[in-house]
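We begin with a single chain expressed as structure tokens, specifically the form predicted alone.
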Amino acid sequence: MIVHYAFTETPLGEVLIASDEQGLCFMGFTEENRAEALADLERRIKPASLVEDKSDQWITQVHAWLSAGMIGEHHLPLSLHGTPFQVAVWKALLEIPYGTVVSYQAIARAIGRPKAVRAVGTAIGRNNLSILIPCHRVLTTSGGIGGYRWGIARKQRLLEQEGVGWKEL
């Protein structure tokens, strides 16, 4: 499988974006370490031949959405690479409307696995499509910010951008 990739800047830092023949398959922050970001991509999307391609149609579309400030829902094609459980969790995340939040428990219930809250949290942490699959919209049952693979400060900024006053929950 050929995976096209490119690096681009966002208001929240540089991201690595990748797509395969079905759509966008990866977006993650580089943390200023492109080699590590590419290695992460290779671990997550297997087997893949990586080709740098800033002109890939889906990469240019996500770049435009990022450049416009990530406002509102996107309608970009996504290619989900994960276990059936992870994919179920990620699809549930895609159902969370812009500007709203839910709990990890609510996601577990939404996928028919109400006792799998910790497994849901793990699947959320393995999300290959940061921001595009809105894992930042999931809080603890008590309304706390919870965790975020890309750092709590980024999660707070994303929630604030969407108008969610998480501290008030």
The other form holds:
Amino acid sequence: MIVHYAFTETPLGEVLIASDEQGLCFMGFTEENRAEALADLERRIKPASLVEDKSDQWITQVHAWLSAGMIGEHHLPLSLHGTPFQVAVWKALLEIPYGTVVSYQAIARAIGRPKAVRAVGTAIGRNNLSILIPCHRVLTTSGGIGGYRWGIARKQRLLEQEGVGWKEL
DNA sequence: CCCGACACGGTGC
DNA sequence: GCACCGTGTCGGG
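Next, report the structure of the form predicted together with the DNA; the form predicted alone has already been given.
Next comes the full complex, this chain leading.
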């Protein structure tokens, strides 16, 4: 499978973006280590033949959305690579409207596995499309910020930008 | 409020 | 089999 990729800047730091025939399949912060970001991409999306391509149609569209400030929904085609359970969780995340938040427990119920709360947390953390799949809109039932693969600070900034007040939940 | 203990389900080794 | 975990709940400081 051919996978196109490119690096680009966002308001929250540099990201590595990748897409395949179905759509965008990866977006992750490089954290100043492009080699590691690429290794991560290769681990998650395989088998894959990586080809750098900054003019890939979907990559340029994400770039445009990112440059515009990541305001509102993005409507970009996503290619979900994962176990059936993970894909179910990620699809549930895509149903969360811009500017609203839900709990890990609510996601567990939404996919019909009310007791798999912890596994849901793990699946959310393994989501390949940070920001594009709104994993930052999931908080703990007690209103706590919860975790974030790319650092709590980024999660807070994303929520703040969407106008979510988490201080008194 | 902040622990500690435990149940919980999916995943990787 | 076993040890992880972006959780939740309960009980005790």
